[in-house]
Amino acid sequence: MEYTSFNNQLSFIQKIRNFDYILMTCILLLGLISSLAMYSTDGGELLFHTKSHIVKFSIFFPMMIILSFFSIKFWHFFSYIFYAIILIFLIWAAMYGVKASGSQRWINLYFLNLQPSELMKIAIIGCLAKYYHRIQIDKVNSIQGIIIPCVVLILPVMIVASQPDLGTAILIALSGLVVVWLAGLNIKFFAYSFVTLLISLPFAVAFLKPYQKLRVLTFINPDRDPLGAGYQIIQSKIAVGSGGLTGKGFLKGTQSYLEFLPEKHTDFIFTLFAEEYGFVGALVLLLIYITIIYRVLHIGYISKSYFAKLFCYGYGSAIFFYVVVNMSMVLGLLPIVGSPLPIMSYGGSSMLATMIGFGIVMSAKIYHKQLIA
């Protein structure tokens, strides 16, 4: 069994210095950053908000650092049964899950409202990483090859979806194709693939949400409704633009103080940090984030295994999404997809998958010359 292999060839010393803490610092920052942020969102109080992103960021970093002492044999080895269970989650959450505007997404685990769209987005990665590295490249582009990663997207995504949660069925879409497009799956594929989504839209927006179908509305014209569904856009870009270069300052944030910004400490969040910390400030948490990519795309490139290459550059590639998606549409560059900013956005299911994530980098570079048959 594989399973027997998971021994520590490396001793405590030798995993400490494998650890990136270029990686770990950033995150550190990120947290410090989060926290004053969400200070900042209380009006300047040690609130429930500050203090639950608090705590969940004092347990899920050490968390991270204990499942990075994990081999990346563990990871292969439980990639297929992560994938399983939370796609268990995810059918028993749209079954029985709790509801909560207009969405049934969540399961309750009375320390945690635990939302497993948000698990997925990690587990898709590990389990087609797996995938292919199980398989020769030359059948990459088979039937076969293709028709299974195929349903193991497709599934999860239209869970989700049904939730209804576009917008988290989406970066989940994105974070698989980014694997099979690694894994050496033939451009022309994305490409019919492209077009046939361009030929089926006008089909698909009879199927949206009336919200949803607002969303796309208000993005095209925020002002046909300023009051309405254009409010939170229309607000966000006033609090960004009102940050100027170097912003109001730390608890000065007019928007936010006066309560004219939703949704502040959630996918609002940067928002929130622009109009108080300015361009200047906006640039600095832009740079973590690059440096964050840049150190998961970095220890992919050093990982002798295959399966540590396809989860760091997938993984990689969706922090780069979930950022740019997040502050797009804070800018009004997309429409509002409830889409959080890592780390820095409150939520406990997303802080918990984002940071199991980074735990399975930081393996990989721990490991980073084991090898996986």
Given for the second form:
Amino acid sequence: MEYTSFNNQLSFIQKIRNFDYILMTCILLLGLISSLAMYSTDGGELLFHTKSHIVKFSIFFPMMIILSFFSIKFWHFFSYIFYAIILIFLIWAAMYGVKASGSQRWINLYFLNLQPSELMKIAIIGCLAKYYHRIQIDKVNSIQGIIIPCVVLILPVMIVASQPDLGTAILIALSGLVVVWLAGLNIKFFAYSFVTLLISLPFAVAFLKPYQKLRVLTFINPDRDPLGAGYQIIQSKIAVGSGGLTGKGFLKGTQSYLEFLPEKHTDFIFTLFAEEYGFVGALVLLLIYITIIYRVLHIGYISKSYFAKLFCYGYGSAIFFYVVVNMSMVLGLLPIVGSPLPIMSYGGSSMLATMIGFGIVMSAKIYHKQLIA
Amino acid sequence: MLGENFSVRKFQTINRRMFIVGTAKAVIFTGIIIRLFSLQISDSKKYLTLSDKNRLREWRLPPVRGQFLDYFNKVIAGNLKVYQLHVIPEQVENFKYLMLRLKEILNINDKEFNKIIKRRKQQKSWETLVVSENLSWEQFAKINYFLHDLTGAKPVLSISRDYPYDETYTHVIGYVSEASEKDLLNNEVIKNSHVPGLKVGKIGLEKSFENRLIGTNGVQRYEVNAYGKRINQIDHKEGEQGEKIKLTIDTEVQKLSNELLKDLSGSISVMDIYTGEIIAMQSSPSFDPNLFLFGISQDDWQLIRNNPLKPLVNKTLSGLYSPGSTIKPIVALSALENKIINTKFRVNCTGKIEMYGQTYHCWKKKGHGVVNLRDAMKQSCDTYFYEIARKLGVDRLKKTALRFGLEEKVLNEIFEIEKKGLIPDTQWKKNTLGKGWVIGETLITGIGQGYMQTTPLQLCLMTAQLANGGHKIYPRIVVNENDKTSEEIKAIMAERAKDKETEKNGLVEATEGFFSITKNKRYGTLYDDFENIKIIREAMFASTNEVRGTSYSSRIKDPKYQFAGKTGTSQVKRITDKQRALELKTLDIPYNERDHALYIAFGPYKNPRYAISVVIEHGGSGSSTAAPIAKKLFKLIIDRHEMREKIKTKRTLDT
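With the form predicted alone done, generate the form predicted together with the partner chain in the same format.
Time for the whole complex; same chain goes first.
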């Protein structure tokens, strides 16, 4: 019997039954596929990356299940606090963080080098979802309704961009913007800001780090310096292209195991996958992501509460951005910006953030009839 | 209820906007799929090629050089296994340390060491650096003993050129040495099969036949990683050894030639008068080609370069000598052919003649008395030849000389160093010196002095063509499958002689066209009247085998070995043309020890088969120095004849 309520107490069995098993299967599949890919990047041996990846997945996947048992009301309540904590972490990282390869974006938590910017990708969605949940639709386009989300958005983006980590900053911005859009911000504001962006672009370019400028130039023409800046894009395209229809086979990706591929554990994991499993494999992987996105959006669609709906729509779109930005980048459609492929790429923070996101979505599924005041 | 209304609007907005976003997502995903399709399906081949280009790298192995064989299939330039020390710089952790260690162990001197370091800088890091090309057994053992300390150094068994007969063949075969930049530029084949340390021919047949000898590279294909490190071998293709090249030379005769010329500066050529095969061809002094294989040492090089006897000059092919009296058979022949004289023509030699106020001396001060052609040839009477040369004129003499192959390279296409010499005539002097011909110059040309210059090999060919009955032959030093045998050639020559006879007997007119074709046929006749050739041969016989003949003391009585020849003694001043003109007036200077000794001969007389020319620089006189050498050589040549014939028949049966 259908009912909705503000105080929905579900039994454990009901919760289990309400689980989204399709989403869960897809995540598990990704976990499995990513472990195989990681094994391949290690040259067919059970080395550090593979082990670490499997360990992380086996910690974070159960964690997601546990998180999903928290009521959606809790997540609604927790959203601002979560955002605040992550923001503090970001500032902390900027001041006392661990430096690596020219950027300061990690906090040493002893068991894990946490990258708060990754968590911000989720936190920003939660924070904005809660904000829009709490205001009336006619307030969305008021001055206050514009300024507050702007501040919430710009603050972390600026910090992350200055780490410098352009890729993550862009992804945080995109995640936030899609929420703002979904909440109903007038399209003219997007148009205005887009025009402003275009105008300020030349000035922004002046502020880009030399290596970032190089990446943009290289993206425009990868052959201008095939052994230097263009190397990554060229090698990645060669790897993907040489995979052909069915790929070179498991552990047979010559581009990766002969080390022509850069960053094969992280940003270029899709390249390795496409090389070894070909067009068919790449399509299957893409299909899994599409299914995940579809399921997340579907959960949003069936959610009764505005917060849950907005969060799911926002998060579904965010995953879409992660996937599209990463794939476009390795396929030579976008300049190289650091952006991991969710679950597939090696990296604890990214996986942690993604799993927290899925946990909240799963919670929304379990409590999809729950209303929030 | 306002709130409710707002709430509905809120939900409507979000769903509508989500729909728009969803549509956009579908479009973008389609774009990604299209991109994947274009990379992995449409352009897959292109990227697969690029990926293979990335991962596969080929290493060319040095080609194995073809051998040189002598006529009896003895290897005269072969390949020897040697121990070498290779280092592939990219596989060495501490290159500097390794090199210093090797320097110490192998006792490499600083100069050598710097050369290696320089070479390293010119190569790619994955290319093999040859540290030592020829390790002694001791060094090899030492390296192996210290190998644990020498990561990256690889003692390997390699192949190197080897010349088992040392200096015997240097002027024929030449030698190989490391390919220079110039070699790579000049020869596409060398460039295409070049590997570090590749040896190529520098002079002689090694150079002439480079493209046939060089062989093809073996190829090792490795999979390499992004840093160029070899991961594993994909395949290995064996190269093909270069062609075997068989020479017409008989090592035994060549060896004897070398021994006979020991400590002398000179040349020996031996030729088959029918096939034109060169049986021996030695220039002395020679030098050991093995010295050049691994880079000749400065000391050895200086020794060779500064030797006053000029070992680097191939005297047989590029040594130019006045033929002296060895030209007399041609002068006499020319006079006979032009009907200037006959056998009964006589000259009274008083030891000198006066002409236009100039005195021309015969070598014999007292004179030879009244001499006919046969006597004049036999005793090499200069006065007689002054006289007939005067009557003949230099232009007609030149015609005959050219017919017999003078002023023409004997092995034209094979040795680039070969010279063609000079047979002067009036036109030549006008063109090059801008002066008119003087009659006195004709006289001295008649005794093979003056402007005339010939190579020892030309003299040998000239003799061979007189000996074979006046037929053109085609000298060769390399054996080919389709070479004609001496029997075949003799038959052709007989036919040509018959044609000539028919022509002479006046049957020409109706069929002139036909005969003018036969004239140009191979092995054609070089005479107008065969009788004249016979007269010359007999006169040469007399010169060697009759009392008072100039080489009488070098005769062999046994008809099996009996040969006929002509001595020559020539002046050799390398003087400018102006000085030469002055020199003409002082030609009455008597022969001195600076004169060259020459001898040409053919044998066995009854059934001639081989021609020979001997030139000994500053050897005194032909009769005292050159002719005795020919005598020793003839014995061996004739003794080897049967064996040589056997090989020939065998070869014919094979094909």
